[in-house]
Each structure stands twice: as structure tokens, then as C-alpha cells.
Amino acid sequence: MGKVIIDGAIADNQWQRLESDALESGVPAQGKIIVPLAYWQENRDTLIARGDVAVWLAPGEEPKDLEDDLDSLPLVAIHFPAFKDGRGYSYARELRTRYGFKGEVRATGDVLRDQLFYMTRCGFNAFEVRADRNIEEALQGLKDFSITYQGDVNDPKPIYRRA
């Protein structure tokens, strides 16, 4: 299944993504799966029978649809089809700081170097690379800046009020 950026370290990915087509003969019956949202709001109480599945956000679809299955979900998912979309960075801090979500909220889709940094002062904690993507190489990314001047969702306080 590939590697992902999980707290700054590159893991195995124990989670597969699926597109709806996917779908269309049910879910896998074992293994750790993200669902379109759609799909879940369909399916929501089998799927948490099931155990092991989380839920990916196509641009447009909203956090808030998700607020009240929060609780039961280790993973959001939050898709990028293409760089330019920035939606995703609202909806992972719309899912940190307004819904208090404490579990893993990954990007993916098209997902380079360059945003990691950034996308981690939104919420994102985990990071699906592009697959044309050196994974090794887009972890640096994380490091790119040692100060922020402006609060993030990790921590809201501007630099004239840290200690």
C-alpha cells in the first residue's frame, strides 16, 4: 500500500483509500478502509459495525457533515485533485478547531513537498505524497521554517505572545 508522513515520520500505510466505483460490490470485508462521504452517510451504521473505517472529503463537502460521527472515526481523509484547490486547508482546521477532532486527518490526492509545511499549520497531521513524489525528500518539507510570525491550529499565540 506505500508509505505516508504520520507526526513527521514515514510509515506504512495501513489504510486504503476508495473511490466510489470501488464500491459499487460493497467494502472489503477486513482491513482498514476510507470511504467517500457520500458512501458513509449511506452506509454509516454498517460501516461502524464493521470497525476499521474512516472518510475522505472531496472539495465541497464539509466537515461539518461529519460532526456528529467524529467521535467514531479514527481518520479523515481530506482529497486534493488538484494543487490549486486550497479548500482542504480550511476543512482540516474547521475539523481541529471547531469540531475538536483529535484523530488522524490526512491529505492526499495531489500532495507536494512544498504545502507540508503549511498544511500541518491547518490541522493535517498525516500526508499521502503523490506517487510521482520522493517521500523521503517531501518529509523535509515539514522543516522548511523553524519560526512562524502568526498562531496555527498547534499553536494559536503570534510570536509576540510566546514565551
Second form
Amino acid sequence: MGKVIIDGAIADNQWQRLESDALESGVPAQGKIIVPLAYWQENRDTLIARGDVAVWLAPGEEPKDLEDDLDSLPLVAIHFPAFKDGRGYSYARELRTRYGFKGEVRATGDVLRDQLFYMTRCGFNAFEVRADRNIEEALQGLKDFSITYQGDVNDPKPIYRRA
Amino acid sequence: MYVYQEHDQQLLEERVAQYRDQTRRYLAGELSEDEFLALRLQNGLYIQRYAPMLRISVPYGLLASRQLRRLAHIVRTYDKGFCHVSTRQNIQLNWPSVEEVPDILAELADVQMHAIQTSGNCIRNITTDEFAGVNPKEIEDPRPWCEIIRQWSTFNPEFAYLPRKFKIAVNAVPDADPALIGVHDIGVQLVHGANGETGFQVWAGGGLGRTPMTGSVIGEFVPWQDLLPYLESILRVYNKYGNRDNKYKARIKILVKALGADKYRELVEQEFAELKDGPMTLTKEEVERIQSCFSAPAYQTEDTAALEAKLAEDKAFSRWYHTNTRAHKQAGYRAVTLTLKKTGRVPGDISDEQLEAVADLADQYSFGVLRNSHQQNMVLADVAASDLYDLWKALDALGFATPNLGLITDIVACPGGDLCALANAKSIPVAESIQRRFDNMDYVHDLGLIDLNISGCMNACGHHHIGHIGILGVDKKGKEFYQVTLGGRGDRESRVGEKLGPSFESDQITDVVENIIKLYVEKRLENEPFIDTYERIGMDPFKERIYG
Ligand code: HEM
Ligand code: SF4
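What would the structure be for the form predicted in complex with its partner chain, given that what you showed me was the form predicted alone?
Then the entire complex follows, led off by the chain already shown.
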């Protein structure tokens, strides 16, 4: 079992993210799985009945597509095929502030230490750091700055409104 | 200038530590080239033809004398003793080493400077009129608004990995575009509403580079309280829907064009509806706090009689005065431009000793502050009438008093093939050759205002599209060629020039410019500037003359 950063600490990764090819013969009978949006949309009812299911969004798939399902999801993953594709930052923010999603928002894919601070501010609370990188070291990335100008998901007040 | 609080300073210091560690990990092989690329670009570090280039941020072009002295020290210690003023009011070093950049940043942080977001696909330095705050035509000082935007954009977590770079400019002058907002990703025009309240007309989708175009009005009147939520809405739409597959189609201009301004506005309004009246809304206290950093310096009452006498008796001084200085809000004061365009020097280059000399002049004559202009010149904005003669003498000795501001030899040119790895052609030798051809200052003055801009490739760092005469380096089978555009402007309004026709070889380009000018001289009406003649007679006569 791999490791994941959740709420600032390293934990065992309970969830398995599945690509659509891995789902051609159906979902595994057991275990916590994160399925692609399209698969979720096609098999929603069976998946809800199965339980232990979450959804991941690829760039181009917006939280809006999950709007009606968020109450039934414990976790939404936002996938970064490449760290330079920054759409996921806006998606995470939307999940938290527009849709008020309280579950886990997890970054998967090309997730690296030097982006974690920004990601946290946009509403991610879980990070599957890329497998070839040291997750202990990546933890440092959560603490790059103690000062921020803008409000963010964790504190919507910009610096000029903080006490 | 904006006065750093403790937290502003701390943020810079944390940034230096972060970047130092990133550099260490890169050198230790813990970060790949590609991973470090994105990080170093967000810090203005390019790897160039011969060496890295470091772009240092100069927010809206303002530099205090102590910052100039620190820059002098840095270019002496870490570079070859000179640096370069860029068309976005920043400073560039051409020969730093990757290993020493963290030390340079630490030196900069000591004087409240940095290289944050000077490159990369993020929000870049905020620019404005180099005469901001002293321009008698502006409706309000735009600099506090620039600073407010700067803080919002600095390490904004959502917009660090945009589809492409993003440039914002602010203008407070009606019926003119000294900040080039028409060709920025976002242009912010200060306006006053029916009851005199401050607001902004917000443009989006302008840009130069490949596919140059001017922007469209997205927000007709955005009240000042809503400035940041409105900008955030524009950015969010772009971050979500901008093209990420093809970097040549990734700028916001392409998205605005593809969707149409109306659709873009509709998407922005949806985002904005959610943010309006929320915590991002600006407060009066915050705006006043920032404005108080830009209050007018302690001007004296000036007697201009001595100045009038000097102007009458010294022809060279008078020429400089009428060309390189301009009207000021405050009676008895002038804004003085230091022209960094003496023939034979690289446009915009300045040495360590000159930086120090200029810092002294700023202290002595202009309340310790200097500005960079987007035409690669520098400005001392607050000079008393009684100091002008002495300042002129001092600038003349430094080579910064060439009386050619806005004239044909005040050429804007990118580094081009001499330094830049992306270049198709050289630009600096072309600039020099044109300057040498127009070596008679009386003739140059007779020709009047002409913007001549040169870029070494279509990235348009030299703003060639908005030159009245634009020159673009192109590559034809491995040889350097130059394409000419006419009719661009970046003065009263921003407009992209039109192509004259097939391109020219390097040994022809100066003749072509000369022939364009000769035709203008034949056709112009009395006192008619080049651009007006061009607009009156159109492209055809120029085509005929050059290719006929
Ligand atoms: C030598 C190193 C340089 C490199 C590698 C470089 C690279 C680039 C590139 C790739 C672009 C186009 C980006 C795009 O269209 O999306 C660009 C645009 C630009 N550069 Fe440079 N540049 C360099 C130096 C400079 C200098 C010295 C200046 C100022 C004189 C400058 C000012 C600009 C400006 C104003 C633009 C914007 C044009 C626009 O609005 O699209 N650059 N640069
Ligand atoms: S215009 Fe082209 S050649 Fe000139 S500096 Fe920019 S990228 Fe280099």
C-alpha cells in the first residue's frame, strides 16, 4: 500500500485510482476505488450500491459535472497528468467554495512538493505525491510560506481583512 | 513608493529560502530539467544563448535610489557590469550564473526587490504610464491600483500555472494609452462614474507576439471595491478554458476571440456574481493605506525666471528641454526622461557606474526615485525648474541627455540574435545602423515623433507591432531577413501595424527605412507627424516607393 499526505500527515493510501481501461471488465469486488467521471456517470447507481467509491476529474472535467453527486461522495480526486496544467487549482477551489464540498479533495498524478502549498490553499487536503519522489520531503512543501496576501479556501479573508 | 510592512518583507525572505532550496535540489539532481524550468521561470530565470538571463521585477517601473545602488552592486558582482531596461519596465541581467541566483535574490530582498513572477505562465509585473502620478492629464494616480493588483497577483495560488503568461497594465489617462492597455492580456482603464466615484473599464484579450491583437471591453464600469473580484473572475475563466494543447494558441486573446467578447463577459459575470460583496471586496482603509504611500513629495514653490533665461541663451539646453522633459502636475516642475539611446549603445543598457550616478541624481533632484519606461528609457519625474540646467549637464556627461525622446533614433529593440536563443535575426546592429544613418540631429528633429521598434522574432519583445515603423527579424533558409510594418501605434491608442510587403536582407533594411522617411517628408502637410501622414495617405504609396 502506497502512502499519501492527508491533512498534513503521511498516511496509508486506502484508495486506488483506476483508469478507464482497468474498468473494462468491471470494478473490483472490494476495496476503495476512485473511478473516472465518465464511468461514474454511466454506472452511478450500481457504484453507489457497491459503496467505497469516489470519482476523479481529469483536466476539462469540471466539478459542475458532479454537482448533484457530491453528497454521496467521500472523496473527489483531481488528476494532474502534468503539473503545469493548472486547471485543477480552479476545480478544487470550486468544489470547496461554490459547492461546499466537505469530503477529501485529493491531488493525483504529477503531484510534486513545489506545488503543494498552492494546492492546499485552493482546497486540496490530500496528495498522492508522485511515486518516484520522497513523500517525507514533500511534506516540507506545505510550509513554504507563512505569509499570504490573498484570501483562500482555508481563510477567505485577504490580508487587509485579517485582524 | 509602496512602503514594505514587516509581512511584505518576510514574504520576500521566505521566497529567497524557497528558491534557494529549489536551486539546491536541482543542482543535486533531485528536480528534473522540466520541473526546475517551471520553477525558475516563475522566478524570471531563462537559459539563453550564452548564459542565463535573470529578469528582476520593477513594479510599475518604480526604483528608489537605494535599489539602484543595490542593482549596481549586483551587476558588478554577479554580472558583467551592466544590465538592461526592458519594455515591461523591468531590469534584466544577461550573465548571472544559475548557482548564484539565490544570492542575488537575497541581495535584492534586502532592498525590497525580487524576481517573483517575472516570467512563466503566471501573472507578470503590473505596468503603467511612466509618468504616473505627475501626468497632468491623468484623472487619478494609477500606482496605488497597480500595487493593489500586485499584491493580489503575488503568489496567487490559483493562477500560478495558467495556460500562458499573463500581463496586466493600468492606465489613468483618458483618450491616450501610455500604458499600452490595448495590447495587454488585461487592460485596466481608470474612469470616474457619474458621481465622480472611481471605477475601471476593464479590457481583456489584447497581446502582441504571434497573432497580435487589441483587447475588447469586458467590464464597462467596475466599481473600485470590485476590482479584485472582477480580475479574479476574468482569470478563472481563462484558467479553466484557455487552450493548453498548443502554446501558440494559449494566450487569453485567442480565447476571447474564439468565444467572442459577449460570451467571455457572460462567463465572467457568472463568476463575478459569486464573488461580489464577498471577502475580496476592497476596503476604503486598505485603498487609503496604499494611496498614502504615493502621496506627492514636498514640492517647493519655483521661480522659473532663471530657467527661461537659460532656455533663451543655450540652444542645446533648450532643445533637450523641449524634447526630453515634459509637463508636470505641479507648477514649476518637469518630468525628465533619461534617453538610454545614444548611438552605438545597446538600447536600454546601463552600467553599474551609471546606475550609481543615476541614483545620486535621483537623490539630488527627484526625491530619490527613478522610473523605467516601456520605451527602455528612465525617468526622473519630479525635477524643479531651477535644477533642470544642472541636471542636464550631469546627464549629458553620462550620455543620457541625447535629445531624441520619441524621435526616430529613440529606437526600442529587443536583445535579438546577439543574446537571445529564440531570435531569427539580430536587432541591436539594425538599431545602430539606423541611428547612424539618421545622424543629423536637426533633421531628426525636423522629422518629429516617430516610434521605431525592432524585434528579433515574432515573440515581439521589441513591440514591433505597435511601432509607427516596425521591424521584425525573420528567418529565410537560415539567413536573417527583416519584415517591415507601418501604422502601428502605442500612443493615442494601441493598434497593430500592417505589413509593407516581402522582407528585406540586413544590408537593405536601413535604406528601406530611409526611403519610407523620404516619402513621408515629400507627402507630409505642415507639422504633420509621420503616423498622421501614414493614416491620411495609406499604405499604397509606401509600397510603390519601396517595391515599385
Ligand atoms: C533574451 C531573453 C528573452 C527571451 C528568451 C524572451 C522570450 C519571450 C517570449 C518567448 C515571448 C513571447 C511569449 C508569448 O507570445 O506568449 C516574449 C514576449 C515579450 N517579451 Fe521577451 N524575451 C527575452 C527578452 C526580452 C527583453 C529584453 C524584453 C524587453 C526589451 C522583453 C519583453 C517582452 C515583451 C514586452 C513581450 C510581450 C509581447 C506580448 O505582449 O506578447 N523580452 N519574450
Ligand atoms: S523578440 Fe524574439 S529575439 Fe527578441 S528577445 Fe524576444 S524572443 Fe528574443
